[in-house]
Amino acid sequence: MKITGYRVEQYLMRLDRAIADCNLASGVDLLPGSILFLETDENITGIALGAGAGLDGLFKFIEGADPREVVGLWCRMNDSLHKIGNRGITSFGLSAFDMALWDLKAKIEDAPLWRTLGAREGRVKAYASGLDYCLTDEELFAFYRRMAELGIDSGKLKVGLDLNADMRRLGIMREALSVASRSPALMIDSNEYWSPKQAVRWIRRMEEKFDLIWVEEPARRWDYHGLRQVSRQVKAAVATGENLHSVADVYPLIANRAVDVLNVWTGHSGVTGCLQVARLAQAFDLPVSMMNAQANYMAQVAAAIPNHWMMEVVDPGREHCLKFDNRIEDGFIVLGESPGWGVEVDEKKLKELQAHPPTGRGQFPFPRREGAGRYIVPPAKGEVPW
């Protein structure tokens, strides 16, 4: 079997509801979608979701190769980036090809990816994440109650611009989740808006009333001094890492004891790179947490990570042209037996989306809000509904 070609299909998707964090508090309901199709001479095709940039320069390193040689092909692509670095667009390209190669490998074996990766069972503990800064208090409660009714007993709230509102909304999230647990696990995410000192002051106020299990991105992603400062001065664990690209980026955080929970995903140089990051964390006895994904496809990888804690789950509606073989049951993402990622692309619906793109409010990626790391800019009138 040989790799013969690839194509990328891009489209726009209108979400069922808006999503937001403190950097773009008003939120968006329109996002770009992208699917890579990696083709072979035996008519088996691998896919990668959410990818489509930086591919042309890398394809020559895998063209004509046997797709089952996944790790070797990853090394070949990664070595080709030695001078320019595994960063930005090139990292997205590497990640995409690696993801499609793993999908191919599992499909050739006629097995779900979680089995190909050696997982013991096809299920992953989930936590609810509303991406909820733009939701009303009523919508916030409805989201977390809906998740709790699926057995999910942990939730993460977007915070950062208004302490009183953050405290009130933490209480709403806790109450909504209480049907799943008498003591639901609570988390917050400030998306790198604060300085380390601002983070410590804000989090300590929250911890007077709430038992937080982790605080996500309380300082810049690379600032191991600041992140360690926060970790040592609050009770909650510090979580970070999702905006990094490789094990090389993550190494300084771990070596300097600046992270307590490492956020991982396939953007860490694909499945191969994500597993490298998770294994490094495991060597330091650190848990990892998989970030959210269309159709929860990254649960396939999370299931095979021994030190994985729980995976982020949202429900804004991003599966318009996708069919997927997993479900949430008793607080876990339960994976099926469909081969590869367990995701199929409905080409007819994809073409409809491309021919008739939806309209809405969109901005991606999110920018960093004014005042970040220096002073807090509260929501302007009408910027958020609460």
Second form
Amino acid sequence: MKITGYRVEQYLMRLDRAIADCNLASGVDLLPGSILFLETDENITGIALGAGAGLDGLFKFIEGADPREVVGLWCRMNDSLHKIGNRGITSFGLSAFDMALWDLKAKIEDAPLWRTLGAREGRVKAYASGLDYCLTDEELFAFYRRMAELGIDSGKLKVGLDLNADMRRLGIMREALSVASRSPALMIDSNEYWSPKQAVRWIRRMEEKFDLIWVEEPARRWDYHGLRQVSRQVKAAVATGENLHSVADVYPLIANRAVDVLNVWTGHSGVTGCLQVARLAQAFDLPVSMMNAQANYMAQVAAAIPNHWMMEVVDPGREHCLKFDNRIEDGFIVLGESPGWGVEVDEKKLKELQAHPPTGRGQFPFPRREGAGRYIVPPAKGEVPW
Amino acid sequence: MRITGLETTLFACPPAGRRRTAGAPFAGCVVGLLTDSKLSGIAIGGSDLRVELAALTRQFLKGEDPRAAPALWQRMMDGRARSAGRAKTRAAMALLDLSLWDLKAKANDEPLWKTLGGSRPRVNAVASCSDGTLNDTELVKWFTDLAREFGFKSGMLRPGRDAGTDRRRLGRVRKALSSDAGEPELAIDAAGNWTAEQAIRRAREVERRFDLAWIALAAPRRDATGLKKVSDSVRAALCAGRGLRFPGDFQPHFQERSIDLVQVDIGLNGITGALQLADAAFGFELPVMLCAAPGNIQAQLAGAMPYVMNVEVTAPRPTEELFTTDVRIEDGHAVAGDAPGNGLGLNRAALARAAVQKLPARSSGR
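Please supply the corresponding structure for the form predicted together with the partner chain (the preceding block corresponds to the form predicted on its own).
The next block holds the full complex; its first chain is the one shown before.
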């Protein structure tokens, strides 16, 4: 089998509910979507959700190749980026090709990707993550209660601008999750808004009332001094990594013991890169946690990572043109037997979305909020509904 | 496909007629992991692991789908968390992992390198003479034959009793490996027998006349502080990793940058552990050397590792006719073919002739 071509479909999706972190507290409900279709000479097509950029430049390194050699092809693509670096939007292009190649590799075997990757079960522990800064207290409770009713016993709250509100909402999240567990695991995420010492001050205050299992991005993604300082001064583990792009980016964090839980995702240079990061973490006895993904498709990879802890589930309703073979059961994402990612694109629905793009609010990806790392700008009147 | 059982055969071949090493017979254990299909997973190891193999198979593998090879590796590691560090347990796990991956590839009717996602391996091969007892004539003959027949341009040998001996023997090996292509690459495998201070004195003395590419195990394998000290005082790259049993054992080496080249041994780490170590090494920008294994199947992994430097070869081709391999050495490179699985084939008749009940006390597993 040979790679013959590719196409990218761009579209806009209107989420079933808005999402937000403290950087853009008012939230968004309109997201750009893209799907990469990687074609072969044998009537099997590989897909990747999210296409990135720079695809033409990378495609020549995989054109005519056997998709089963995906790791070797990853090395070729990665080497081709030597001068500009595997970073930015081009890195997402590399990720997309790699993901579509793995989809093909599994489809050639007629196996779900988790099996191709060598997992024994297609099953991944889930945690709920509301991306909830823009939810009212009632909506917040409803979201985590709905997740708890699926058996999910862990939740991650967006925080950062108002300590009292953050504490109140942590209590709401805990209460909502309490039907799944007597002691739900609580996490917070400030998305790099705080300076390391702000993080220490606020987290220590939170820890007087709440037992947090991890605090996410309490300092900037590359600031290993700051991240390590937070890790040493709070009880919770420091989680970070979701804005890094490769094992090379992760190396300083691990070498300097600046991370306790590594957030991994597709943007770590595809499946191949994500496995590299997970294995590096494993060699240092660190757990990893898979970032949320449309249709939870990255659970396919998480299932095959032995040091994987639990995967983020947001479920904002963004699968309108997708059909997928997984469900949440007893707190776990359970993957089916459909080959590859187990994700199919409803092309008719996709065409409709392209012909009649939905409208909505917000700016994605979120920009960095004023004051970040220096001073806190509390929500303006009307910026958040709580 | 489900695993149904295991067959193991102990074998020993006399050293006669073997040009590879001086005294030790080639001996070990052949594993065949049986399934409910016609396929069986093959691996060859260097010691009598029958007890461990049988127990691990019974406890962790029976009834399992071999396509879950990596998960089964983890299952064995977790299930034997307290004893996984024992040499025999660990080697048995690795052998079973090799057989599981062989089955995973055979189930797809493709070579192992492709199952691993690799490009076809064509990787630098190092002629490694692990027998320190050869006299100069034997040593020169060994390297000359290998250079002539397989095009090796890189050689590693065991050190002698002093720096003077090393320089003499290195000079002879350099000559044996020299070709129109230019100067060969030379390396020493000290096998962990020196202290850091001895290593520094010896290596610096040798380096006055020879450009050593690397020194393997210039200090005991766990001594990150000592290895770092040596690395900081010699020009050659420091290389270690052989004999370490857990990924965690590599942590201090990565952390201290005490080594510059990471040895990865599939005989202890299996394929699953080797891939993990290779990716961790890549994260730390460290190149990987794959240690020698029967049939040189270690080369199958090279195409799926982002930062492989070379593979160690102690026997370019099986000389005992017990088994065949699909990895060939040509022009100083190890190249894998298209045979399904890891490419090892058993010669059942020869194996039956070499079968023994007990392995000889002193033997070579590679």
